[in-house]
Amino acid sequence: MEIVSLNPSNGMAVGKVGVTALDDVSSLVDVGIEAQARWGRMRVDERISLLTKGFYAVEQSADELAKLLSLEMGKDIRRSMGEVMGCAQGGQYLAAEVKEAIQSEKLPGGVTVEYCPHGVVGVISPWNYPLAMANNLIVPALVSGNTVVFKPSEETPLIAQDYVKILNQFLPEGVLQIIYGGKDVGVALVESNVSMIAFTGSMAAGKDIMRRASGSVKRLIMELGGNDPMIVLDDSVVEAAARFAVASSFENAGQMCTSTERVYVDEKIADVFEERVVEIARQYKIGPWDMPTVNIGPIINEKQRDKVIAHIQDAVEKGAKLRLGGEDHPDHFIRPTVITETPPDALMESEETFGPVVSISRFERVEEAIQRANGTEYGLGAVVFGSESRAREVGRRLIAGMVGINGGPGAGHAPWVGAKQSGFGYHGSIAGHRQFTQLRVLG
């Protein structure tokens, strides 16, 4: 059996790999857990010195991996070439990170704590950030002293591959290694002898693997997605609010984990707010990866695309106002689509459209707000825009892991993490680099 690669702008085939069979799996792991003890046992600086060489090398091959990114997720050049710098650079400063986060510590009384390798990770990454999302997860993992079995998504196998092939012409046999395959293979890997599980997705494929991790209590960091709000306060610079809802609504397609998803104005300032945020979003055009001037890629695939177009159709049929977009979007592709008193029951409201749509809603009270904010499952990022006494004192209110105030969640050494259902464990940051390891306490 074999994966065929289409690129979304246009349906063609880009490449394609082959399914790894069911029955290899484990004996990949297998290979892993035997890596794993030689690995494990190199001085952390020697992990890092071959990681390093593999970013170089991924950054040499820049140009030819940035147009494949493009070419298989739809995203524009300079978007994918932002990607790939980002790991073959940052790779680097990720990774001395995380050896300042294992690193033994003395307590008092001659007690140690110690930061030890689980053993095999098993790293399931998403399509919409191919390289980043991955990356993020496998850097931790290697420099800690794990081995890792990486199943990158079956809608972008092509980017992932050769990312892998670069790092292991620096890396020992068995070190890192890929699978390719749906929701089967996931299975199988989640049952497999590895230690942890690392995953980044659905909440739907997060609560499976939960339940079937749980047999042999298997480590889990998962971030499960998000439904993201944003509050404009009526004492908000509007302009700055108004830009930032159509930016963050719009990256990567609406395609982002921490898109802004439903937005919330107080309805002092809502006719003024929603005029600007329709002659910005008119600015975006859509388009392939290759077009000048691009700021909107093709949707990943027809069924992500008709999801998103019928929470616009069910949002309508629901009460809500049509400002920008409509329903003659071409193949592949989503307008820039503004829509205006969305009510509490549209699907848009509960549910992650995944797809570039503001979504606008107008309250009276700011506890109106912040009830409809925290209304869902989800609470992956949050945004409040506002004086900043006020901003905090309502961000501090939404169940979010992270909250942005007069900007996105998320940002700098600060831990990946989501609230509710949007997440289980965490990376990033200090403490999130430690749990992909297992604490021992010696002494």
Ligand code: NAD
Given for the second form:
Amino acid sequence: MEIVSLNPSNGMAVGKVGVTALDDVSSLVDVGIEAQARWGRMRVDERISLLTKGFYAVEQSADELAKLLSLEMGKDIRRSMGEVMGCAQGGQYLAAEVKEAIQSEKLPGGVTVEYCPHGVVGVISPWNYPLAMANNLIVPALVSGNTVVFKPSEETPLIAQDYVKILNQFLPEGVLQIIYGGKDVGVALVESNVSMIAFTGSMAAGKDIMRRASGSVKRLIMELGGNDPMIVLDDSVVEAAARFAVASSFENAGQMCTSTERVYVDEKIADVFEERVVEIARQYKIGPWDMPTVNIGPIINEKQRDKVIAHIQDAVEKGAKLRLGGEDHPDHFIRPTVITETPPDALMESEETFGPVVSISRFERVEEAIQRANGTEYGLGAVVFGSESRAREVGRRLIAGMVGINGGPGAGHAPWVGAKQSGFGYHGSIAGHRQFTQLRVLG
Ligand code: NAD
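Same protein, different condition: the form predicted on its own was shown, now please give the form predicted in complex with this ligand.
Let's see the whole complex now, leading with the same chain.
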């Protein structure tokens, strides 16, 4: 069986890979277990040195990798180049940070806390940032002495394949293996002898993984979906808030876990805010990865595109006003869309839309906005615009792992973390890196 990877801008084949046979998954994990015995005993500096050589080679191949990433996933070439270089250069920084995190610690009384590898980590990743999301989990797993069996998304197997090929010119055999397929191959990995699953993807898949992993109490890191709210207080800099609302809703064609999905604006400034949002959004251009002026690429596949259109239609049927786009979309794309007066019972209030849509509702009292912002199962990111002190005060009342004040949520060196059903465990930061290790208290 094969996966034919399609260019989401035109549906043309980019290339293909063979699907890993389900029976082979556990033998590959066994290879990883054997390799881990040697890899885990290496000095951490040696592991980092091999990875660094790999990252240098990735950098040398950045042009070809970025083009393949664009062809397969659809984002424009500048963004793809940023993602490739971010993995190569950010990966080196990340590796050094992990080294610091896993140093043994001597406690008073002669007891030592050691950070030991788990064994084999199954890394399962999505298609929206096909390299970055995988790299963020693969690097801490490998540096802390685990080996990895990596299952990329079935939408983006080719870029993952090339990336792994480059790193494997430097890593010992069995340290980083790749398997291909959809859900069933992911399930086989979860049910294999891996010690840990580090997963980034949807909430539904995350729940299934938790259930299956419970049989042998596998360690888990789950970075799941979001439905991020943005609250715009009446003392916001309206221009900055409007620009952020559009940029964050449209980033990566809206296919970003922390993209803004719901905007709540104080009615006192709503007229001018909404007008600016529409004017700014109107300037965004849809198109394929190599169109020089493109801001919004294609939607990854037909199913996802149908979902975005269904969410727009649902909101309008329930009384929302369509202020821009929203209908007559060309094949493979969604026009930049702005909706106002989105009612609380619209699907996009409670579910992740994952498309280039700014959805705005007004509020009279901040309490209402906080209640609506917190009223979903999700809790990944959130954003508040307003005067620093008021925005912080409101931000502290939002149930989200990462709350951005007058800017996007999350920071490079901080934990990347979801609250409620948007995550379980987390990566990033000293505490996040340590989740890739088993603590041993010695003495
Ligand atoms: P998805 O859950 O459909 O698939 C993700 C990966 O999991 C794929 O490799 C898929 O084959 C595999 N998979 C699916 N079901 C599985 C199962 N039951 N067991 C094992 N593996 C399984 O998600 P997607 O459509 O690829 O990605 C988009 C989703 O990812 C969105 O919900 C987005 O918010 C989320 N995401 C979250 C973050 C974060 O940091 N929190 C980052 C990026 C994307």
